[in-house]
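This document opens with one chain alone, in structure tokens, the form predicted alone.
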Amino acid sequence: MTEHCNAIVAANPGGPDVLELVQHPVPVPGPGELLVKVAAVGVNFIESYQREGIYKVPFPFTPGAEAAGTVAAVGPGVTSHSVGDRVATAEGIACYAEYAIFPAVAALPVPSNLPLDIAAALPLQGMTAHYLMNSTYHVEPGQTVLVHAGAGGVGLLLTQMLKEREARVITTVSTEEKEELSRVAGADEVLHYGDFAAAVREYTDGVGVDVVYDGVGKDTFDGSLASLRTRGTMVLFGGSSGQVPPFDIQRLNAGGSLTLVRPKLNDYLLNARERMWRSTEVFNAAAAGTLTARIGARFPLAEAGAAHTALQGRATTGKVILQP
């Protein structure tokens, strides 16, 4: 008899209400795959784009690439993991479910003293923060950095990691509550949106910042460029406010020989060495207590639609997770 489990399925593209809890067969791991009993799932903006049909996916569709849990079965040829191992991933398959498939090469070991719900909140945003400050632009001690959405999941982690690096960190937020969260994470200066570029110039005595990490996109892009020092770097890694319209590349010249980069996480997880480097540093810091992952909202698996509504409404701070 085929075993079944709860999973979220969208039969067609649409709003959050298309996400329905159904019973479907427990997946069978193929070659190079693990079957994982899911303890918690990280909810991310990309899943709302997939659900809406903005990013093309096949329907019926079960979202979710980020999760943590324990290995329930290993597929043919897998020798790197065993049943009972604690693992997390940012590259899972259909993780909005009680059981999900993780590629064995992308299953990241979770320290024994790190709770699995915290582990589920770290792979995507933690490794994003890691590649942003170590690889896209390597921040040096003493440099000044602007981080948008300072109370968001990436923002809170990136701020803490930058302060460990002894950088000077300026963040932007939208509310007093978020300002307090950003300050607790270590931000040296917290600005509200508006004419933040002028405030950055004032704070840096007219010089500007070495690098901007911008996951907001359309609403902050112009101000981000205006916040940079001569030969500064703009790292546009997301677009929570919408995508940036095409622009005249000569603006980079006029702004002071600026650099613009548009990275994505997958390009910084090209092999096992990169995955282990990034995940080990992030998970070990969280396990040691030097990095705090804030879970801003928890929803039962059945309330995936409500989780999407909260995330898209920018009503959350830190990480949103689902728990089967």
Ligand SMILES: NC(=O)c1ccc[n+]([C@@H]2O[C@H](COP(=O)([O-])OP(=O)(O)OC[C@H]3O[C@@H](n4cnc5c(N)ncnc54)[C@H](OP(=O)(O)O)[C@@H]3O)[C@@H](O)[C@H]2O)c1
The other form holds:
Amino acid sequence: MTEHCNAIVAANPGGPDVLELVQHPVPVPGPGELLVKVAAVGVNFIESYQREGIYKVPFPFTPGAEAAGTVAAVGPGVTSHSVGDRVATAEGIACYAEYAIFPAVAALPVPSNLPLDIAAALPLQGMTAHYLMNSTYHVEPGQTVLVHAGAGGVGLLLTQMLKEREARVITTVSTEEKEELSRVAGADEVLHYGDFAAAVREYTDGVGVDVVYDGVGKDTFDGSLASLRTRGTMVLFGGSSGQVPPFDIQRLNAGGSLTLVRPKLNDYLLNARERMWRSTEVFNAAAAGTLTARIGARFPLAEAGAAHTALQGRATTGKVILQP
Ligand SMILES: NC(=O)c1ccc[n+]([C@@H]2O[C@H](COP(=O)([O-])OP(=O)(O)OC[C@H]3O[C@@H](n4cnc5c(N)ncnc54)[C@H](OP(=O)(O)O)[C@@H]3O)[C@@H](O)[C@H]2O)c1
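Would you generate the structure of this protein in the form predicted in complex with the named molecule, following the form predicted alone above?
Every chain and every other molecule in the complex is listed next, the one we just looked at coming first.
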């Protein structure tokens, strides 16, 4: 008899209320796959784009790429993992559930002193922060960086990692509470949006920043370009305020020979070596206490819709977790 477990399903694209708790069959791991009993699920902005139909996914759809838990079964041919191993991933399948499939190659070992809910808060946003500052643009000590949404999931991790690198970090936030969190994470200067480009110029003695990490998108894009130094780099990595409309490339010339890049995590996890490099550095820093993953909100699995409403409504700080 097929066993069933709780899972979230969206029958069709739509608002947060399309996310419904259902019973679905416990998935069976195929070759190269693990079945994982999920302890905590990481909620990420991308799942709201998928739910809304902005990023194309097949419906009915169970969201969730990020989770941590223990291996409940291994698929044919898997020798890398065993039942009982503690694992986390940024590349899981249908993780808004009590049981989910992790590809074995993407199942990251969790250090024994790292709680599983913290492990669920790190893979996607932590490895994103890692590739943004090491690979999309390699930040050097002493460089000046602008990070939008400094109290968000990526923002808090990226700020801490940039300070470890001894960069100068300017962030933007929308509230006093978020300002305080961003400062605790190490930001040297915290701005409240508005004419942030003018404030950045003033703070940098008219020079501008070396690189902008912009996950806010539509509302900040123009100001981000205007915040860059000559030959600066604009890293557009998301659109929490909406997607940036089509863009005239000549603006890069007029802005001072700027570079614009639009990266995504999957392209920076190309093989086992790259995955291991990024995840080991992030997990080890968290286990050693030099990187803090702040869980700003926890929701029961059944309230996935409320979690999306909070995330999209700017009501969250740090990481949002679902607990099956
Ligand atoms: N390309 C990649 O590889 C990759 C990977 C991970 C995440 N991302 C992107 O990175 C961004 C941050 O992701 P996250 O999961 O860490 O989310 P998050 O930053 O925790 O949450 C989004 C934040 O964006 C800010 N924001 C500004 N304008 C907003 C608006 N109009 N509506 C909603 N939020 C607004 C809010 O902070 P304030 O209130 O302080 O403004 C909000 O808290 C997202 O765009 C996500 O898609 C991209």
